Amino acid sequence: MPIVRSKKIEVLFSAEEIARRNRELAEEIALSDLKNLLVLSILKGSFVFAADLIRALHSAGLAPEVEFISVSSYGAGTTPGELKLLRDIDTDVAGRDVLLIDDILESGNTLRFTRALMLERGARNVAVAVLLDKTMKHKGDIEADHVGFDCPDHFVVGYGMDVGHAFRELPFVGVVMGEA
């Protein structure tokens, strides 16, 4: 049986404008000083992101591991931010450098709590990489090392990202404009 969306969707960054900063930022990773590269896709958000930057990366000459972390809020009744992880990785990272792949960087605490965690198993270097920057929400003290659009203070969804598990199948990032 179909779903039924009552939401409309506008379009933010189209499957073009993606498709070529995607291009853009894999050329950026690989004039940078990584080496034997790590991917680490955080799920679920920054599934299709990842996967078209690691094919990005091959085009511009970089052949990395890759790897898939799960990291979560706690359930109710916890205090917001706190984070534990779902699903960990099984490669070694112990002096290696890691790209740590997510879809969009808000309060920057998943990244954070990823970074923080690479760091402590031995990484030499834990860069990351975000489809989305929303610089007006971050709280503390991270940055994306490598950005590819600045996002406006919208709910987006698309290209990976969900509203209520859906839109993820979307090849752009659109904004949920409520009921249609």
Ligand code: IMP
Given for the second form:
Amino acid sequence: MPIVRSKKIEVLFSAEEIARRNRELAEEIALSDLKNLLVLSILKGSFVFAADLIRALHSAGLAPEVEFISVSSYGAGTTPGELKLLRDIDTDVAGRDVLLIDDILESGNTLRFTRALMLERGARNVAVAVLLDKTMKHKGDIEADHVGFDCPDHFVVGYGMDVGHAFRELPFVGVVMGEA
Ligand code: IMP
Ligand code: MG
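For comparison with the form predicted on its own, produce the structure of the form predicted together with the named molecule.
Full assembly next; the chain just shown is listed first.
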């Protein structure tokens, strides 16, 4: 078990498993009828997954444009599920196929908000790819079109995902086990 910053991290999905799954996901995505594809990575958690997935998409024969968006929950005192746009794109999405990429689908608020925004702006189709799906945590109607792995109900880190800004650099997805 690797020891990082005095915490033990138990590996949940190894770098090799993730790489294999990314290739499968890209093949699956390439089977959809995608034209003028725009990949939209939701910062910050999805940046590592997005970086690997776009290269797997290239190997699967796709040539997406890539953009980044940043959304965040409002603080206390506002409606749960209400989100604000921290960083927008200036790319015109009208008539385009958009593939939203996020690290984890939990309540679904992030993806529901971003999906609605792209449809409102006239995207032809919006599909969703997530590395991890916490199906037991979904709130309301939200499904990802492409899912890397079903995720158990643990807080996970690594492969772009953080706790308190730490552990994004880990090449695998793991669970923090406490002090070493
Ligand atoms: P949702 O809007 O409730 O679906 O939450 C999704 C977002 O919460 C993801 O984009 C992640 O940034 C974050 N998140 C949810 N679960 C975890 C976790 O276990 N580790 C790190 N980030 C998480
Ligand atoms: Mg996120």
